[in-house]
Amino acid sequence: MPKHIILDTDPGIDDSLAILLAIASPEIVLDGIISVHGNVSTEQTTKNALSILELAKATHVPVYKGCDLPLVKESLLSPETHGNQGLGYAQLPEPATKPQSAYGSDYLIEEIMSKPGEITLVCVGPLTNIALAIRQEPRIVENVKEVFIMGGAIQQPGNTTAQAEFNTCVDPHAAHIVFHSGMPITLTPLDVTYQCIFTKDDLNRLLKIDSPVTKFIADSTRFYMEFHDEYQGIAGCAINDPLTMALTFMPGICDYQNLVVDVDISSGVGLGNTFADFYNYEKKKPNMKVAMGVRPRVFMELFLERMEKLARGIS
């Protein structure tokens, strides 16, 4: 049976590739996508998740924009990583569809709450329309089936300061909200996503392929790849997204471990880390299962295969 998803992003490059694994893989239904403010505004994010449907011919699933500031502290977006569209090169047609009329949150817990137990919430942006449902109606905490969620760096560097996470650093007092919420949570952090590295290699791999598809990844991800470049010494980019997402329906790609995560809401240099108590010092039980190791040319491989069979039916 297929898993039905919520995907809640901020598209973003590695955002859009992630709607298109979702797109391309027959293990999930995607029964919707919720925008909010991340690499870009709430607007822009929700044109893009439009356009990125649109350009899968994937306009069945609706779209519905969320919030647009973090809960507290002021907005942070990316445009040095992501461009000022969010979509790095890529230049997408405005879209011809429009986000539905519900807002994001309210959506979110109505699809939770009418069918318990069925959806997967897959969070790969900041965390602020997760946090609003919960303080909303905090029943959808033991209502959704699992939450995946990208985001943190635990043993590894950040990469928005030097120790926070990009989606957890922008909202980290929504990230508190969830992780202590009691959702069956399974975190991909940097740790396992900053060893996924989409390479130039893989790009000619897929631009043997003449698709729309396969030029908006070139598009976008050539932006990615600069910035990877300059600021980080990386040969090629980290796909942090499509690997949450493929972990929904193929779990073996990582290794896990159960432990209690936190995340740094305090003023100051730590703002925003998160960390892992793994001795347990307080004997607390574990909020989540986090991916510590992966096996990243199996993740890689399933990708370029799904793009490929994606590309080839988008002329």
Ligand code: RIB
Contents of the next structure:
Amino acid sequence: MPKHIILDTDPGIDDSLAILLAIASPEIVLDGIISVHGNVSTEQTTKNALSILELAKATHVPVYKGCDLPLVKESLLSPETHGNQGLGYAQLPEPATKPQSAYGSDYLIEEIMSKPGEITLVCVGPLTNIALAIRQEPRIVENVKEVFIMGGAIQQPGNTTAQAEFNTCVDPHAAHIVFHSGMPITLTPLDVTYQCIFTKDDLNRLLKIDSPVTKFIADSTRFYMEFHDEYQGIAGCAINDPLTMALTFMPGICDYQNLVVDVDISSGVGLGNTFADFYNYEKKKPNMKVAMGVRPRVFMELFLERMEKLARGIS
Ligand code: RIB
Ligand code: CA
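How about the form predicted in complex with this ligand, since we already have the form predicted alone?
Below is the whole assembly, all chains and molecules, this chain first.
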């Protein structure tokens, strides 16, 4: 039975790859996409989601516009990482499709409450929409089937500040609400995503297939690789969001620990930092399962195979 997924996302180069992976994977039915601020504005992430779905011939997937700003902090976007339009050097046509009229958090509540125990929520951007939905309808916590979150850096340095990962840094207050909500969370932090580097060799393998999909992947990830090289000296790019999506149907790619995880919402230098109480000094019940080990090439082979399959079907 395929998993019914709602994806909350800020496309975003790696977000776009996660959308393509979901469309290419028979283990998943992508019920809907909710856009959020993050890599670029919500106006732009909404447009990008629609454009990616058109590229993938998947315009049957509805897109719902989400929140434009973090709950408390000022907006923080990342044009240096994803480009001003959010898709690197890729130029996709203006989308012909439009977002749905319902608001993102309203759609999320409606779907989870009308299909108790059936919806898998995948979050690969700042958690603003999820926090809003929890405050609006707390019962989604026990009615959602499971929640996969790309975010945080546990023992790994941050990628936005010295300590903080982008998604939890942009909206730490939303992350705090979600992390302590009681939702059944699996967290995919930078600790594992930074071991999953998409390289030029991986891209050249995809470019053996002449398709708008492979051209998009090349044009978007070229920008992303330049960022990783310039800022972090990495030869390739960490494809954080597709790894998170893959774990929904191939959890064996990673090894997990049940941990007590928190996010710093104090006003100091640690704002947005995520940390685990590995020795559980406070004797608390673990609030999430955290992917702390990964088999990178198992994931990359899956990703490449699915992209090849998708690209062959789209000329
Ligand atoms: O820190 C990486 C995360 O922040 C990814 O989801 C990327 O798309 C950005 O949203
Ligand atoms: Ca993202």
